[in-house]
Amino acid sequence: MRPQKITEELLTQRMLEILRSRGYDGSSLQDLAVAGDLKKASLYHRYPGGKQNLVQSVLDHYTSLLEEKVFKILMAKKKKPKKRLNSAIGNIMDLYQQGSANCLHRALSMETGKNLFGDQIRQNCQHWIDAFETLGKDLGFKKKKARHLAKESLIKIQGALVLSNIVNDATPFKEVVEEIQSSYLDK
């Protein structure tokens, strides 16, 4: 067996970047193969289910990153809420490359991607809201206010990513992240 040209981790990262920028319908297998420095046959070997299998693998990886770097941290009751918030905020900045990367959920929530992956995207968004709500309650907010802040955090992050991409400037994202952090700390 020949050694692989590219590690799974690096391949997944490259596929993530293509999918973030082009979505499901805008990404051909040829685009994904080129990004991975592979031939299409090699992609089929790694992902026998084709493009849908490949995208599912990338989405599962992205879900795991969100779970590990954001959701679990926000819900880790043994740590102080302010530390959890600061840690999760730092990870959100990293996950979205300081505001220069699109959200995979947004990119996959159009047309075919929404039909194929909509349930998982909705679950991830709900988990985001639940995790931020838990943090809000742990910071002393009443349930209704904690829920509102949690939903608002997701809306603001998504909107800021879109705007940052449109104006080709990560400032809106960075400002919104600071605003979210302040909304939780300025009780």
Second form
There are 2 protein chains.
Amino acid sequence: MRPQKITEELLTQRMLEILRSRGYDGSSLQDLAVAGDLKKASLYHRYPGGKQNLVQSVLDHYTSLLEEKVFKILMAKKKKPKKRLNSAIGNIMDLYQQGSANCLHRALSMETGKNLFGDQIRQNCQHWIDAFETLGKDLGFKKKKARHLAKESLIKIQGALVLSNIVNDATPFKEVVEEIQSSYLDK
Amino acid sequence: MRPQKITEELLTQRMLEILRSRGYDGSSLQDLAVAGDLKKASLYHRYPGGKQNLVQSVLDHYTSLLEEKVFKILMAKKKKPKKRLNSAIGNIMDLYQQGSANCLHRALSMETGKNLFGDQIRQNCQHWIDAFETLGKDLGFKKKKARHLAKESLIKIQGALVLSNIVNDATPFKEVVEEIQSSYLDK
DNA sequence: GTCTATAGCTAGATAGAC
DNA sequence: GTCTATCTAGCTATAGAC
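Target state, the form predicted in complex with a further copy of the same chain; input state, the form predicted on its own:
So here's everything in the complex, that chain up top.
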């Protein structure tokens, strides 16, 4: 077997950057191949199902990033809630590159991507809310308040990413992340 | 001169619906022509500059909708601030069809659209913040607090539209709109 | 003002050499 | 596993009839 020019892991990361900034329709196989220093045909060897298969694979990677770096940490009942929050917040900052990178969910939520990946994206959002709700309850908030804070965290992060992306300035994202952190710690 | 099959106004509205749901790259001239019951070539008669010219025209219409139905109303110093808020909020609900429709800004903010229309979209966001800040100050909030509420209104609306679109449920949008209204009226 | 026809290109996808 | 070459379908865009 001939060696890979680029590892699956690195290729996925490179393609994630293309997809989150250009969306499904805006990312051509040409673009995605170039990002991995490959030719189009090589992508079909790795992803026999074509573009949809390829993007699904990137979305799966993104999903597991969220699960590992955010949701699992927030729900790790054995650790102190405050530590969990701070750890998850740090990882969220990384995931969105301090506010300069888009959310893949948003990039794949235009009509085309919505039809292809809607269920998984919806589930990820649900897990986000569930994880933050668990954290809120562990920090002593009542269920209703915990649920509200959880939804608000998702909405504010999404909105701040949209705005930061539009104005080409990560400040809205950074401010919102701090606000979310405070909303859980100020009691 | 042969009569138009469809008015400029109605055609623009139809194309807005395509563009806000599919984005720039996801909306083909074929799609846009069909939405107005026209052929592709007819669009080139109306928009000689091609796709970019056409989308620019839709964005201009969207911009003036925001200016007329939201920003001007919020800043109409002669009327009572509470009336202005309620009127603008009602128009925002209409503009986003109670949460079932996307924001065109978001749809055009992926890489392609960002490069083509970024300046105008950025300016619209700035006007949103300025208008809500003016309202906040007129309602008696201090400048800093008014500015914060204004930014928050934009971020929450954008985030709620993303979420409502993903989960196919307008509830997040409706809740956020009510929260924003309350944040200005509860004092 | 709208249409048919078509140019020229790029998209996603496949076949087969190395 | 990666490549060159190629297919077909779709894209943006243009020319010219009515």
